[in-house]
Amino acid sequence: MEHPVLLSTLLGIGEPYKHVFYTWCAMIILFVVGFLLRGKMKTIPTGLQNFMEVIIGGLEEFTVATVGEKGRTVFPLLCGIFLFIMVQNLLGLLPFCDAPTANINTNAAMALFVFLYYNYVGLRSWGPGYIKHFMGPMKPLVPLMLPIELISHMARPLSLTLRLFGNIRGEEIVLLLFFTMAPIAATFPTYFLFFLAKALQAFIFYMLTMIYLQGAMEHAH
């Protein structure tokens, strides 16, 4: 199967580092959009401002409805994760570009950050009492529940990493097969389906992060 020419290849960036290049591309896109919006904020939003307010406002309402008012304290992080992953995913639909989330290292870094952050939030909220989140509802169950909970939490970064990597990598392969076997014009209708799938994967990562943070902030029962 012939691989398409990528922008990273044209710039002389080697295969092992292309996901880093496209990750920086995603960050630059978000910074540019942020600066554009900052300089043209209006009381009555239009255009790009209106589009971003719909997305961010909808995510904030969903977060507060799920987590409660405490969700507002972690929403900037959650929103940033969603937008960052969304842009990374969509880069795979652009000509001469690749999705950095199709590389397992990118996803592992984000998953590890989420793991460290929600545990930090738990320790900040409850101090040493955070250990109760791992001990189960009854003291006699502690010897059983403690190792189970620890294994469960340690598996979360792996789950976040492999879920995002498997789905995005699979979609990239399928899209490449479409381009190989069919005329380019015939693949255009599939772009909408891939767009929805990539948006869904970003939302799933965001939602799981929100659930982990909610568990860390809630009182241990």
Second form
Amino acid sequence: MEHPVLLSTLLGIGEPYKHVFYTWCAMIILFVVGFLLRGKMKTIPTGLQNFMEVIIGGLEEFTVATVGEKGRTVFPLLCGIFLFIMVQNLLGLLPFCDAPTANINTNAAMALFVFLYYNYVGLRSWGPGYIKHFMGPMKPLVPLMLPIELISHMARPLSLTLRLFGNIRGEEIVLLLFFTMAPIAATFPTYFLFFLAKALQAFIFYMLTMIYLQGAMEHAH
Amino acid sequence: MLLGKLFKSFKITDKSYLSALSHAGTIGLHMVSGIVVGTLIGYSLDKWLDLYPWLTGIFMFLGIVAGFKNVYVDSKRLLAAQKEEDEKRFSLQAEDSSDKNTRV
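Now show me the form predicted in complex with its partner chain; what you just gave was the form predicted alone.
Once more the chain from above appears, this time first in line as the rest of the complex follows.
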């Protein structure tokens, strides 16, 4: 099932590289928004600045309420992940565009980065004592708990990747199928549903990253 | 307008509901991914050390336990969030009723 008309095909970018092209599209959209707003920040926000402040302010409030004041140190990354995935997901709803998150490579890259980053934060905060996070609650159970904890930590990037990929790819396929069956009438209502689902997936990725960072920063149980 | 109403009816603007929804959505795959990772580690170790059924079985068991542990931790977090939310709601209700009492 292929997308009928794509901007990347029109620009001469092949099928295997289109997700890279659309990732750059998402980055350019975010950069443009940032540069547009940077020069003329107002005390009383209007328009686009208001919209972005609602999103970022709400996320910051949520992060600080969950992680505590320490959450402010990692908030730029968390907010960046949410906005980036949100824009990438919503690119799939635009005509001539495809969601880069519908390709497993984009998601695997982001999930591996999150995995490396939260372990780095844990090592930075605890030093060699970070190993206590993998040892479980009781001393005698350490030989059993260590492999279990290691496996459950390694399962994290896998579940992050597969969840985002499965949801977005599935939505793209459903949209294409509906479009071939009844071009406008069937796709229009699904747009609302998929808008919610895509926003929820971006939020889930953000929230899981936050939980992993929280787990790395707080005391071992 | 319509979109705003739709969002309100799905309670997507309510942050606690959103976080509960996303917590519940993650539980299923957390269980599966633990098992998959455990089995893959065991299988590749078996291929390397040529001990076929043993390490696959052991690591698959460990993966299943890890999957259960993930679900356990997730549901504990979900319950804690629920409790916090309930407490907040009750305290708000208490404030509301005390306001009414003072007014009367």
